[in-house]
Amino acid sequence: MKVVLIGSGSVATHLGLALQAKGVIISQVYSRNIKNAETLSEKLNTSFITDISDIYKDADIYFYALTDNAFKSILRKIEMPEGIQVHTAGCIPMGEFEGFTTKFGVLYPLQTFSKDKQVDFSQIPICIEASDLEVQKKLLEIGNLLSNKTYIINSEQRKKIHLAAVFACNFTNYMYDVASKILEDSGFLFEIIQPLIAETAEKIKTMNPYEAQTGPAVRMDKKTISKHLSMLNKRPDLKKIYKILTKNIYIRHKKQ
């Protein structure tokens, strides 16, 4: 099987070492950024191209992993190979192919990717939507071949899974983001705070985050409240999410 990878960023890495691993031959990378091209050329042991124009015409697979403004700039400019046309997209509906071509799909890799942190692809949910039966068999042989986790959805389903990992993930690691520079204020170092985040991750394993959810806003207690309010005058921005944080959780558990 030979794969063209359109893109350079975390998920065409992560996604073109893991097909490569696999016996999947990786016969082109293509990016408008010449250095991320040359990279990931070089990672996957590759040719790349900076001119979509130049792309190659014999593949079996185009895997599109792009920005939902790349993609659709990509489209308006590729000379459609006949190969299967597949993004990677959470939010891009499979119907962005539709004029374009005939045999398409999306294999959406359920996973925060960093270029220079690695995976394990086989524990990865890898979410398929495809244009007919046959796109979506060799799909499915792609996404068994990756992972242990392959599920068949729709485009309606992929956007709400999408929005639960945005706020399970990327809101989340924000707020990582915050209290790193809440210690580092106060002398300490983030590492002080990772049993607890790492707990807190354990837990929900085994209950149902709503079980597992604890804190001053549960119970709201009013004078721990206010003092974390008082801590934050200096920063309003922050103040207002603890504010609107504060109040969702309590009405989210207020026993009625």
Second form
Protein chains: 2
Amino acid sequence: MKVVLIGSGSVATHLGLALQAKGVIISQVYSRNIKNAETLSEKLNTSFITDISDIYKDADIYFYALTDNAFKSILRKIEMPEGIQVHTAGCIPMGEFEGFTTKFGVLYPLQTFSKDKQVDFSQIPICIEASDLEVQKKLLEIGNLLSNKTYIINSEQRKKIHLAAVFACNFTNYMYDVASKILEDSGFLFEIIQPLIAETAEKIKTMNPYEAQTGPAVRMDKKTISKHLSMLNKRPDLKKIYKILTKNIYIRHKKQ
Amino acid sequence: MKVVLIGSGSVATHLGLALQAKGVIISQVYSRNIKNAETLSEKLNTSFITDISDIYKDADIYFYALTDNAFKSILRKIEMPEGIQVHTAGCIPMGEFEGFTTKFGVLYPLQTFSKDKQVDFSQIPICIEASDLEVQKKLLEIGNLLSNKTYIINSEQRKKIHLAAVFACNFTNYMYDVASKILEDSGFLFEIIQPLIAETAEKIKTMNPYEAQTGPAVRMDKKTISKHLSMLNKRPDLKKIYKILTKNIYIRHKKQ
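Next, give the form predicted in complex with another copy of the chain, keeping in mind that what was shown is the form predicted on its own.
Below: every chain and molecule of the assembly, starting with the one above.
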């Protein structure tokens, strides 16, 4: 199986590496940014292009790992090759390919990727959607090659999973970032809080997050909350976040 | 060493179990709530009281694992025994004991506790503060008995660590809760997102959270953000949270 990667971000990088590790041939990498194109092509030991009109026409699958904007812009420019066209995005409907080609689909790996952080692809849920059963069979084959957890998910469902992922991953990571900053400003290493972060993530493997909730908001500890708020006087943005999250936790647990 | 536990919440429960596992005698448990007092005394196979005037006078250490309000209320009522008085709270200054007794301190385990979830105490950072060196020596002894990570931390520092913990744990868990609700409403099991949560927590063991940030906010993917916002039209509270966190992530990464 021959694959072309369109995009050179962290999803393209990890997908490329994972496919290659399973014997798939990555024949070409495209990025409009020459440095990124070069870096990824070196990692995958393959060729790269920065002009989409130079794309190889003979690949079996073309993977688009792009932001929403970049994806739409490429669709307008590319002369669609014959193979299966597949994007990897959580929030782009599969239907975007319609009118450009007939064999298309989505392979969305539900994970957070950073270029320099290795991931175990076998544990990543892979959400698949396809224009027809033949494409679906092909994508399931690739999904099962990469991972133990492959799901057939339509665009509407995938969008919801993606929204949930933003809360569970991107916003969560920002909470870590805020905590890290507070510790750093007080002369502590982030390290001191890592067992707490690990246990918070570990807990919800056996309890649901509703039951796992702890802290001043859920126990209505108004004195602690007001001390925390006054510590955030110099950071009105964080104070606002603290207030709204505390209120939401309080209401969520009061209701039931 | 003989210990009395004042409080019957999750911190009292886990501290009691951990101390007992290390051979410390828990001679008595106090809670104003008879059911909680009974439950914990059964777990620890010890006696319980619901009237603070019945407290044993011969313990070496009295641990107060209470909310801020309950702590202050007990201080006003209790006839202070002779032993060392120690609270376990992140956000209560040690000085609150002043005027009530002369030997006192704080032993704050930096972790999230839920009654029915086991924890490995040996991995929990323990923050200690003491009224004098003799008490400090005693608390360090207990800290080292329970954990491999014991720190001497004053009240001002502990308050900051506690604030960081609210972001890194309590608010993070709420993000999991929101994600779980979004998935549930769409007919998915929370399970599908657990590898993502695990990896998000795992990542920051080797990267700092600033570098680890991913998602539409950090890559300025306005189209995805606006799709997500319109999905939250029926939950204006979550929409507000989504907006403010996205804005903060955007500003944080634009600046540098």
